[in-house]
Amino acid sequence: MKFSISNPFTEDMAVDLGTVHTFIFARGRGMVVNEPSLVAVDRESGEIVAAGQEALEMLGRSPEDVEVAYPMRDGVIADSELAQRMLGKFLRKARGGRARFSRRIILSVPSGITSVEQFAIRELVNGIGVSRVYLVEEGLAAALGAGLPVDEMRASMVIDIGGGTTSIAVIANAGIVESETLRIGGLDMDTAITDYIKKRHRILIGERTAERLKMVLGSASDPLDDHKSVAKGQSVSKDGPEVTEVSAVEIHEAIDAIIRQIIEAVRQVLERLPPEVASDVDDGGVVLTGGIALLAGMDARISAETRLKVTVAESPRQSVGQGLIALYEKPLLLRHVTRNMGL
């Protein structure tokens, strides 16, 4: 049977699985979930109450009964049970009740990434009902998303930080020339600073205010204006609640040395490239994608550290599904991209 956008049964789809966030894109319609990748689970029944953005509204004011988990960590299965429901369910609102199903799909995956890894990431998605899976690597996803010629002898370099995993690679002729992946990513920021204030502030915060505080004060480099904005949470030393102000010099502390590691991976892919890739990447200069790249003065901070130019790709968040689903107009470079994984 010929796949294609026209047969009324199949549809073929690409998932960016991500530890923090998973969108799925469809062949002939585009990005079509956009959703956390959480998951609320009834701790007796073990049945998935909510899924996405109804888990999200749910962490950190769960009732007791119910648990609310990251089924992904460091972009691989941490729950291989709850991952898989939870794709179904994406897989199924992706459909959109239309009477098709997917047999074919694309799916990215960390450089880097072990064949036991790689085994359960294909039984999940064939579990779910779907016989053809393709696994490609993060970078050359994020590269293709981000319009970098990744199929051109001429070398180019993407840097793709998620949620928890930051990926490097320098792809030439449809190959990941050189590449590095760090299991850190936005989650870990939201970490440093939920760990930073309980030890500054003594008040104990939730993911979400972490999250936010990321992202409204956030910079990775130093502060020009040292704004502030509110916290709540749960005081350290007396019961009940306490608020506290909070300044983007304290976030920027929180996150530089997470920011650090990764420009220092950065610094190492640099360090291990032949001369005429070295001299490609200096000419063209960096891509950077994935949710990290709109953190304020990010692509400012790789460059001043670094010396090269660096860019925000167009859609950063979305990079990588979208280098995925192109795939399937591109045959012979998906051939060849999944057979460079040795898959």
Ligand SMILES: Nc1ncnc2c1ncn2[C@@H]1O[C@H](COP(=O)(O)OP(=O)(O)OP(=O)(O)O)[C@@H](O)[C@H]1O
Contents of the next structure:
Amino acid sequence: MKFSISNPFTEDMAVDLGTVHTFIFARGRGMVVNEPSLVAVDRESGEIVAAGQEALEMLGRSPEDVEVAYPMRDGVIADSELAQRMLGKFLRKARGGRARFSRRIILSVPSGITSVEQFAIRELVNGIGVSRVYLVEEGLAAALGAGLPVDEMRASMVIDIGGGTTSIAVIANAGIVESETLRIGGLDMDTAITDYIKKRHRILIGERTAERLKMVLGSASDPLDDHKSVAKGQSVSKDGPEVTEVSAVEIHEAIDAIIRQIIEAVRQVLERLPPEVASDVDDGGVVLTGGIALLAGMDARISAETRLKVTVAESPRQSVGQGLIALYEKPLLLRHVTRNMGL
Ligand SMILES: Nc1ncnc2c1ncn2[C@@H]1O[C@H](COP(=O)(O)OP(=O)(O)OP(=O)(O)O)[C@@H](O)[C@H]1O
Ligand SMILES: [Mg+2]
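I've shown you the form predicted alone. Could you give me the structure of the form predicted in complex with the ligand?
Once more the chain from above appears, this time first in line as the rest of the complex follows.
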């Protein structure tokens, strides 16, 4: 039997407040929140009528007096009030109605965010009544969660591709040796698909349809010719709904420019590496995390274009959160990685 010496009324939490999805882990309990980063707001009163999965179900079919919004954009806060209320709701859910409060919270942020953006995220969490907030760079958390040896001399590389950001990081000695953050991700692929279907099929599809097409047909490598799916939307030229058939080749064409941008950024990071570090990365390869690690052929495409060995983390969407919660068991590393952020 395991005894806990911690105060039963406080609990340490880790929050991956992503652009598209939020995961919260509680120390000793594992994942406690797994919800889309969405809120549904009553236009009239400004009240939040739903958050997370419940708000997602309203997306695209919400009544006129309800607006569904993402409080986060490109990995940072887009609307601080909505973000705070959404996180407040998620933390209440994480506590499961128990009389706990969170003494400490570790949150991930993209590398290279401005001091204003850092301040905003601290304010947001402080406003929820948390006494200690630690900010950790997303790339480092992803590497730790994916099981890479972040505190060893040997360098390792991780690419986290989420909904709004792509974090490319090379890590050694518990620090980031080289990194690049692009404010692009899966949401931009969805937009590219929407634009493509509008142009080629003259149909305006919704966000959820675009995401579904990306998931079922999308491929970063050569797609299968005969793979097709039906998409429904609003006709551009005439009133009313219309249905069209979309192929995997088309989806590949629509998202390819975004994949190229990501690969170009990976190449730039590789070019900047000192020789010993480059040789470590050559030996160890790259680990992919984030939702876009699950896009078909993403690993193969990066591997083909960089000649590196590429593997997908075991639960790529949870890697960041798993890395954050693991930091509580490594206090020296936690102190080190937060100090490195100048916090
Ligand atoms: N099986 C899948 N195939 C393709 N794409 C997927 C799959 N599963 C999730 N995605 C995409 O991954 C993206 C979300 O990834 P993730 O949850 O890592 O983002 P996030 O952490 O919220 O965003 P960010 O880290 O950029 O702030 C979405 O665009 C989603 O459509
Ligand atoms: Mg993320």
